[in-house]
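Next up: a single chain in structure tokens, the form predicted alone.
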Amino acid sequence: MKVVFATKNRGKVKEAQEKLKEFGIEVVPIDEVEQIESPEETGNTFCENAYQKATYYAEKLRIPVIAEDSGIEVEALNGKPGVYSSRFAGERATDEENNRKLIEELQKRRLVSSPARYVSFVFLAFPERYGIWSEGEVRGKVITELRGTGGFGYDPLFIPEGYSKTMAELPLNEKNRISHRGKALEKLVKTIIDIKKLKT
């Protein structure tokens, strides 16, 4: 099975390729298929944004498309940045700028850490106008010290529960095993397998 992943984030693509190849699913980045103008993300939740992107591209390309929306919710910031995680420091903000903004917000509150969770919603849309969705999360805490060079996003600041290392310090296979995105993708595959069993 081949699916298009509606993201230009190479980190997300690599994670999905590593996670789904064991199930015989080939993941192709959207920009390797066709150059299409991206839809606006107007949803108020991760699920809404993933649904909007997946259905938009599936209708345009007439092939199955996976879209994912994810972010980090920090307890000390009342759940922020949430759906604005990728643009916490402003539109087109870099990972470095977003990380710096998060550190500043924690330091304003005289904190060196805060409970937090990574959340991911994945939606697989088919041209026939139906789809499958799943979700995943990983709990832990954010800190005010950047650690590690792997991963992307807030990984250098996020320590998963049960670990002393940040996501950016973990090997990719270990990160995939416990990550919010990895869990969501695994649930999605299990749903696909269950549907196939019902049809046979």
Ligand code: IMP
Given for the second form:
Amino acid sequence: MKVVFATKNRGKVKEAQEKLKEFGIEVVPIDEVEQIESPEETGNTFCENAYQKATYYAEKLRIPVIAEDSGIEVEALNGKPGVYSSRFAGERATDEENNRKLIEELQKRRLVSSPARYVSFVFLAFPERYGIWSEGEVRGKVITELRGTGGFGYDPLFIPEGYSKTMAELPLNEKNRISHRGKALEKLVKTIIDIKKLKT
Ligand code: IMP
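Could I see the form predicted together with the ligand next, after the form predicted alone?
What follows is the whole complex; the chain from before opens it.
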């Protein structure tokens, strides 16, 4: 079985491919199916953004599409950057710029760490205008020192609860086992399996 994943984020694609391989599902990034303009992200929640992206593509392409919206919520910043995680240091900011901004914001508050969590919403939309969604989170803390080269985004600054390494220091299969996205994708697949069982 193949599913189309509506994201241009290579890190997310790699993680979803690795995770869904366990269930015999092949993940195909949307730009390999069709070159199509991305919708604007206008939602105030991860759920709204995932829903908007998935339904936009499913209706345009007339195929089922998975979209995901995720980010990091930092306690010392009152939950910021949240849905603005990819744009924390400005529109089209790089991961390095966003990480630098997060370090600066913590340092301004004379902190060397803060509790934080990653959140992921995954939405599978069908062209007939229905869908299935799931969510996942991983709690931990952010620090002010970059460590590790794996993963993407804020991973070099994020230490999951119960670990001493950052997400960027963990192998991909370990990140996928504990991460917000790994959990959300796994729940989504299990829901699909349950629905299939109900139908047979
Ligand atoms: P989105 O593409 O709008 O969902 O942006 C998600 C943003 O949240 C990414 O660009 C990262 O900055 C951050 N993010 C989400 N998931 C992760 C993760 O697994 N590791 C590191 N950063 C993440």
